[in-house]
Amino acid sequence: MKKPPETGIVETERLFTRLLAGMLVVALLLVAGALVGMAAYVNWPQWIRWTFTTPAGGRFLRQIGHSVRLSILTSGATTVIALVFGVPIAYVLSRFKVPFPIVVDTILDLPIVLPPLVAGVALLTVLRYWLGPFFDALGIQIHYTSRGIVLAQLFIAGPFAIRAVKSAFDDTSPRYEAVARTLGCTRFEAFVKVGLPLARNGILAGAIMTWARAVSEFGPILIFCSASEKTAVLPIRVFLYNSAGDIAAGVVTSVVLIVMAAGALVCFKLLGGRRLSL
């Protein structure tokens, strides 16, 4: 006896739903499994006792503290600079017709898709070998310093700020600013008093995502600033520990980075980041 057509449709939809659910579970297991498996490499009770009861553990805490402070300071400075330039640029891209928009978008987005090592080589070539003598004459050193870390982070994280803020402006109607201008506001006043407040949550979400991207940057910093105690932000610290064969210390440092990144991502989503397309 043949099954009714409706029964076949229901079974097909059920199979399709199970297939989608299975793919989601596999994706979750791949990401969560890798992170949890990495964290499980460390015997945490033993590691905590070692950290707080031995001279070597105290040295490890000082190193991690230095890296956390350096990461927070440099990524914070990077985020501020990215927003100072990114907000006006995003406003222009959202509200005005720029010539050759595909070319402009491609140039701005290139750092996002470039291999990080290429970004580091570009910074090293231009700021050290081309402009290095000029900076040396002024007594300013950029490479191998915290200034260089900020520039390396900015090169990659800046485009994220522009894209996130542009999405925030795209989500707000320009009609409100047009009404403000009919009431006597200049374009600048409409931008400050209407455009920015309406896009506030999106800008904050973009700032958080820019900070998270900056704090996790590794490749350009490695090439442009090298891997040393002076430039040991958290990703560089992980590299140093693993290069020395201290896998457990690298895992612990990685867990610190994961916690910071997860916290930033939760804040990003709470501020409406799900609507932003990066």
Contents of the next structure:
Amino acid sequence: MKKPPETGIVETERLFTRLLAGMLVVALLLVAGALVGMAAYVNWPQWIRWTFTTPAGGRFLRQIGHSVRLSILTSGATTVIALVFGVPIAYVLSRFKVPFPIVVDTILDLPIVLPPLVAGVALLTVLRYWLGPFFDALGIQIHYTSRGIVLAQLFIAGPFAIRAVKSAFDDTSPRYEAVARTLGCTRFEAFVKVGLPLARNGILAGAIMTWARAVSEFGPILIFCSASEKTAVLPIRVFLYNSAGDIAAGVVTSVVLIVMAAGALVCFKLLGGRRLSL
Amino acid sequence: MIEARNIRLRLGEFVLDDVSLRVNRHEYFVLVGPTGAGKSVLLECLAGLLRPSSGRVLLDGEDVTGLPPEARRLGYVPQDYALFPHLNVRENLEFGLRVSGRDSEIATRVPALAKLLGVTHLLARSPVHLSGGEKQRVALGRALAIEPRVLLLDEPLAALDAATRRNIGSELRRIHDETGITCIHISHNFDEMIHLADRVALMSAGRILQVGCPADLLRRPACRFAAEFMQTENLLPGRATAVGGAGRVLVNGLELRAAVPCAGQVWVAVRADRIGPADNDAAADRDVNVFPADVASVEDVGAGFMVRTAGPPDLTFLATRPELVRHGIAAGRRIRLAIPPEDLHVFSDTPLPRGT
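Instead of the form predicted alone shown above, give the structure for the form predicted in complex with its partner chain, please.
Every chain and every other molecule in the complex is listed next, the one we just looked at coming first.
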């Protein structure tokens, strides 16, 4: 019996949907598989027992604790600084005509597409070699310190924050502020009372992504602050363990990082963030 | 009184080309024109949201061209209402008084406004989930709260469904009449203008083509564009010669008398309600244009019957049911039509503005 043509169409469509679903599954397996596979390298019950019962485990715990603290402190400071400067800059970029927009855009985007190592080299060259004597004279050391870490993170995460916050402002119509002004607000009041609250969720989402970006920063910190005990934020710690051949410790540290990043991502999604631009 | 003097501004595809406009105190003024005519741009210039590249804006005789919007005290209601979604209805209404440090007036003014606009039951709600009509009322209330010198309404009815539109339309007029506030209302809708306006300005391509009361625009369009925008049913080219204190226009072989002198290449505009079947004794009245015509079609349009006659010239007129019966008007019948000369609007078309 000949099939009616509709059946053929339905079958083609089903095949197509299955193909797409299959590709999604492969992608999910690749990411999840790599992470789970990595985590499975460690015998967790044994590892936890070792951590809490042996002196070597205690030392490991202190190192990880130090790194978590340092990471949270530096990335927190970076996020705050990035927002304090980023929100007004983003507002200006979103609401006003900026001269040479392409040039401005490109300069702001450059750190995002730049190889992170190059950012480190740039920071080191400028702050250590060009401006070093000046800072030395003031008795301020930047490189190889947590200040340096913040600066290195800021170099990448700052422009990222500006972009994220700008898109939050772009998503809210300037008409609200226009109405606010006809009701008696100055430009500044309209920004504070209307523009800012309306972009709040977008700004928070941007802040979380900025923080996630800062916390996973590695290349510039390695170059500008080197990989030492003092500057061992979590990514540097992973690097140190791996260099020393302690793969298991590297994996455990990585898992800590993944949990933090995943937490940030969940917060981001809950706040209604849709896009991860760059 | 608010006045625009020789405003020029280019803003992307929009352009204001030497626009002057004067709206009197207590007037309900409607700015009509097709999309892209520059109506909103002009309104934003008046509000101070846009700075014209030349020209001046005067408010009660005072030059406010250089003043920012917050110093003008004008009520502005944008087309999308732009109610603050992070505030509830009450806070939206209070906003203007709060930011201008008039907190003491909130207790009396806000409830009175809510009552005037019938939104008292909505005060605690978020504006996000209000219906279009409710949003419009709240936006209106928010603008009125500061007791603005002029109320600027950008297409206030465009986003509403037909029933709500009529409703809010008469509401607008009522509020205007009760408060005596000067209103400038942008519209691209013909009916809105007829129902609401004391005076109208017709804009196209960044210029004002005609200013007058709705009846003026309706019956005496200044140019062909105005006649077409006002949906003049009978718009015909003709050739006029002045005869004494009046004129004669030759339209498609038919000679019609006009009440005013005219000459040369002209357009003749006659609205459908100004043409009618001729009574028997009308022929004796030498002042009225009477001529025979063949009925092509009769269409029921609710308020009457639109009758089309085959010319030359083709004409359209509005007849009542009794007229249809009395004059035996039906497709295929020959009837006699009458047009009083004073209802024959004759004008020579000025060149259309740039961009149309």
